[in-house]
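Here you get one chain, nothing else, as structure tokens; it is the form predicted alone.
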Amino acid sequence: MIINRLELKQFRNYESLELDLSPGTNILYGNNAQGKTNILEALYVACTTKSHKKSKDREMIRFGSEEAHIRLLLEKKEIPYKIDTHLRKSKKKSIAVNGLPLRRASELMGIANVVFFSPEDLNIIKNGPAERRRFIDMELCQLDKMYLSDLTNYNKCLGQKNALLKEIISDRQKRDSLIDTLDIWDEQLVFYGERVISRREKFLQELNEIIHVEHRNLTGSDDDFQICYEPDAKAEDFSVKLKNSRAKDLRYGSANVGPQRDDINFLLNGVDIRKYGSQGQQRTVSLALKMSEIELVKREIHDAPVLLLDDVLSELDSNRQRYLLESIGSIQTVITCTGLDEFIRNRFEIDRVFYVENANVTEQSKKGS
């Protein structure tokens, strides 16, 4: 896959922007808050609908206007596609792919495939679970429509589960008949629940098989190295402990069991190292993750995904970033950084460079080795 061309309306801090990428690597150089991020979280957003930053719509809209426009031009095995993402302040965001709106947001997902990492990636080992979580699930809901069904179809209903426990605990006289229904929900439940705890169990197992190698080259040892998915319940379980969960679930007002509450661990030689490891084996795992991200949606696609790299080449040391900088070239990257010292220190070659100032965005002459 490659995003040949961003055009930006009145998106975060660009009034207008039209920028055109090479298929190799992009440099997005410049002093913090000009607005190279911002480059960024639009090309995420127009492949996945959503903010890496987890923000709102409106949030994204340019102060002082009512709407937003992210316009992107890609090929995907030679098919061009042009997603248009109008962002309104007023009412949902709408998505039209070549020309065709979509009738759902969720319709854009498999479309575009991208890989976004930043320094906060680096701490998903010692990060809450919501955050474990949410590497899977956007992962998966790129690479598998079904799985997106499931989870959203399961979310919904753990949503008017949670909605009705609360009510039972508010009313008293329809209490006996309120909890009479929970069985109709709890059946959903359990349906689409076993379907996103089996589906992220082969997902980890897969990402497993890769990390494995990734880690081995990345530090140059024999360590065993594993991830763990630890489901709140297993596929096979999951029913029973909701039926057992009832009572706790109506003392607390929501739900306490499911795959809302599943984890990941990873085992270096058997020890936890988000208990017990290093800042430097968490980073190197991290780091690990994400090569792996990469290899497992090149495997599922039959192509590459687009990276984006967000300033973390400085919160790397020169090693990893060598590693990272060698394993990325023949795919394409959009990277954002302060300065160029590190490609140059690393020999690496730069296919376009631009310099960012106050939402200005200047081709520069080709720099590299």
Ligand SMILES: Nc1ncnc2c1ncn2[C@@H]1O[C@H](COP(=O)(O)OP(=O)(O)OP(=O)(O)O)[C@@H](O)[C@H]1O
Given for the second form:
Amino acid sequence: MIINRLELKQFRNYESLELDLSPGTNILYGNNAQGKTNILEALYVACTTKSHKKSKDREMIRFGSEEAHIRLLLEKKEIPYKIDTHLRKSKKKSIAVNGLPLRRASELMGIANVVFFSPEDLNIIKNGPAERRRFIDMELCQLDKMYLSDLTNYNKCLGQKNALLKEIISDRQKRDSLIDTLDIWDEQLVFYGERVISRREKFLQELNEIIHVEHRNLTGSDDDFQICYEPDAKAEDFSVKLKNSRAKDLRYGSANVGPQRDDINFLLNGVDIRKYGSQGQQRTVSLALKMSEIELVKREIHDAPVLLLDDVLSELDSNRQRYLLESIGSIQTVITCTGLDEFIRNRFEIDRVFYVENANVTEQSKKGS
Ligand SMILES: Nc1ncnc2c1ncn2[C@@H]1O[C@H](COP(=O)(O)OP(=O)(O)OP(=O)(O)O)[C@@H](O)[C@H]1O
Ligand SMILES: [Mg+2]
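Next up, the form predicted together with the named molecule. The previous block was the form predicted alone.
Below is the whole assembly, all chains and molecules, this chain first.
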């Protein structure tokens, strides 16, 4: 897949932008707070309907405006697509593909695949389980429409069950009749939850097959590296565990068991590096994980995703920089940075260089090769 062009109107600090991209490597460089990441965010929103940093639609609309437009022209297996995303302050966003409005945002899934890589991703091992679940969900929701639908339904039911639990605690009179309705939510939670857990398990098994190769290439060592899924409840045990947690749920006023508490473990020669890894080891694994994600997406969609690198190079030492740049290979990439030193030092071939200053983007002559 190749993104050929991005057009923005009233998005973040851009009043208007028209940007033609190269199918190879594109660099957006400039000082802080000029609008580099905003471009990557727009690309990510246009491809996935959501912001990579979980911003609300209204936050992405330019201050003082009521709506924002993102237009993306892309090509996939030689078929052109035009994706129009229209963000509105007080209404749901609307999306049209080739001029035809989608009934639901989720219908966009499967058309455009992007992998976003930000400095926060380098802390995924160090950070809490919520970040690691988000890593799984951000990717699986793009790859698998059923997963997106199962997860959305699961979370809706979870929200309803938690609201009900709170009501039960506060309303003593209705307590018994309300408790009966908990069964209905639990049934739904088991149905969707089992599917979410099974899909996550398969995803992590597939990642595991790839990651030890990436890790070996990165470190040049023979270390045994494993990534393992740590479900709070296995799919086959979920129903029983949910039943057994009823008393606890009622005590705490929230649901205590389920995929909302899953985690991923990383074992280096059998040692849990979330707890015992050095900072350098943790970063290497984070990088390997991200590289494996790209490889997995390639395999699943039989095509290359577009890679969005938000200021990650400056966070890596020169070995890891070189590894990342070499691994990009032929994938279309949009990279943000504050300077071009890393590319020059690594003699990295850049196809297009854009300078970003106060929401103005101007193309520069090629540097770095
Ligand atoms: N809704 C909005 N309307 C107008 N401006 C906005 C909006 N949201 C963010 N901004 C502005 O966008 C700018 C930040 O842009 P961005 O995050 O793309 O910067 P950057 O070039 O990536 O900087 P850095 O190098 O620090 O990461 C800030 O000046 C911020 O005030
Ligand atoms: Mg930025």
